[in-house]
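Just the one chain here, laid out as structure tokens, in the form predicted alone.
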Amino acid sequence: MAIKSLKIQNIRNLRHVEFMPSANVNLIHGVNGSGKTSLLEAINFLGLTRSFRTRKFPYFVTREQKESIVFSQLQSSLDQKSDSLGVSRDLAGAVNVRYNGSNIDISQLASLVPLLVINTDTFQILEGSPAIRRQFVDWGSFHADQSYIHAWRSFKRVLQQRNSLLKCGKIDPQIRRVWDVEFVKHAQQITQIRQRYINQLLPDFLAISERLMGEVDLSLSFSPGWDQKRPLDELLDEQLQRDLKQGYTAAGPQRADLRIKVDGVSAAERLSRGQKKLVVSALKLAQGAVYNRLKEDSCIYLIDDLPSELDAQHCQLFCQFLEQTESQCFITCVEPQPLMSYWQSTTEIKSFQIDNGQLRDA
């Protein structure tokens, strides 16, 4: 999937921006504070109805405006058909998503506009909480298996109900067994899909990380959220008193984690800042490669300040992998000249300069 045209209204300092990006590489350059990252936010808003920088929408919408709007024409790499997509959100929280004249929900939108973001927050995959790593796994699981979103929604409903009962302090044994059966069923389905996705991701991750970092003893493993040597229903029974005391369920896929190690030690503890960027970049590039293989289509990369903390050699290697995924890329930088030389002559590159929220061809 690629964005053929884009119209942005009232996102931070982007009052009205309209342009036609390249289906391959788009370099957005300008001084700090000019609106580069805001443009990436606008594309993220198109695909997820939210910013990747803040959850507080009043900080996202242009000052003294009541609504943010992004409209686009989308084109699949599988055919030449063009589809219209518009997303709006107002200060009251009302979200409107229209695709070819019909309303669609957020999960349908996420399928239409598969986004992979690489920015300073991407380091949190290594340094942050398990919830951030679960989001990484869930992105891939969602796109890899159509049944995942239904399984996750069903599990979330059961988990909320079970936790509500736990907070009451007493649970009728028969009622608990009913919810536990549902809990185990959906937990096992979610875990199978997640583990299958990690197995698909691992070869690409190791191959890309070796090219970026050389021979480093990297490992990637998935912890499902409980000891799988024991049946989950037995663990729920065994931990019931502790769960009652704490008021929530301690074991299950809501506690899953992704473990990334170097020489058997946590990558977050062992690697330098630059090496961490290479690892998280390898993870995101691997996600794009798996998506392309499974969907026979491409995703969209939003990359904020690519040259930051990467030398010229690693920047060029990174760009080569992006070319191989045949994905549409929006890359911000301060100076575009070094990046212009990293691509093959057959790659279509468009350069745009942004200044105080105004975008023009460069």
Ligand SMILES: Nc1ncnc2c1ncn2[C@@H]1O[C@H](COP(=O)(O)OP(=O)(O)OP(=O)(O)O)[C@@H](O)[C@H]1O
Contents of the next structure:
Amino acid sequence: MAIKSLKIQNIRNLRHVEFMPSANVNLIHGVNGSGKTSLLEAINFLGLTRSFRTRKFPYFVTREQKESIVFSQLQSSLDQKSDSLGVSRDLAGAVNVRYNGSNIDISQLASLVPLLVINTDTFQILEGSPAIRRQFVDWGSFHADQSYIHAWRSFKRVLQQRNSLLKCGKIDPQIRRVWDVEFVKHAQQITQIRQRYINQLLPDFLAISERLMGEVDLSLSFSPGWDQKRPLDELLDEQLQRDLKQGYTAAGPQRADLRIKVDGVSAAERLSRGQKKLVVSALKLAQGAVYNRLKEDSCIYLIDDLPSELDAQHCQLFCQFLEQTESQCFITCVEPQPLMSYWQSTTEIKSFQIDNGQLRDA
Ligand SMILES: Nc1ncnc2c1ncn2[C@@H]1O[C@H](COP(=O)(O)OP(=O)(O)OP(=O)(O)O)[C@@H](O)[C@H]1O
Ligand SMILES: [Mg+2]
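With the form predicted alone already on screen, would you show the form predicted together with this ligand?
And the full complex, kicking off with our chain again.
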């Protein structure tokens, strides 16, 4: 899938930007504060109806404006058909997503526009809380298995019910058992899909990270959120008194995590800043590769300030991997050189300069 044309209205300092990106590599350069990250945010908004920088929409919409709009023509890699997609959101909170003239919901939108973002927040996969790593696993599980979203929503509903019963302090054992049966059923389904996804991702991740980082003893393992040697229903029974005291459920996929280690110790503690960027980039490149294989289609990469933290050699290697994914990429940087020279002649590169919210071909 690629974006053929893009029209952005009222996102931060981008009052009106219209352009036709390349289906391969788009380099967007400009000085600090010119609007580079805002342009990536606008594409993120097209795919998810929200920014990756803020949850507070009034900061995202252009000052003194009431509504942000992004309109695009999309081109599938599978056929040459082009589809129209428009996303808008206003200050009153109304979100509108129109695909070929019909309303669609957010999960349909997310599968239509598969986005992979690499920015300074991506470091959080290593440094942040387990919730960030679960988001990473959930992105892949969502795209890898159609039943994931339904299983996840059902599980979340059961978990909320169970936790609100726990908070009351007293649960009728029969009612709890009914909820626990549902809890275990959905927990197992989610965990199976997540585990399968990580198994698919692992070889790509190890191969890419080895090329990017050389001989480093990296490992990636999935921790499902409870001791797998024990049946989950038994654990729920056993931990009931503790759960009642705490007012929430301690075991289950809501506690899943990924463990990323170097030489057997946490990668977050061991690696340099640049090495961390290479590891998180390898994770995202592996996600793109798995997506390609499973869907026979490609993702869209949004990469903010690609050269930061990377030396020239690693930056070029990263670009080579990106090129192999055959994805559409939107890459921002302050200086377009030497990034311009890192690509093969067969790759279609478009270069844009952004200045005070105005975009032009460079
Ligand atoms: N709601 C808003 N309305 C109008 N302008 C805004 C709004 N929010 C932020 N801005 C401005 O938009 C401009 C572009 O910000 P952006 O973060 O996209 O810049 P950038 O090119 O990525 O800069 P850097 O190189 O420093 O990362 C900034 O000058 C910022 O102050
Ligand atoms: Mg920026």
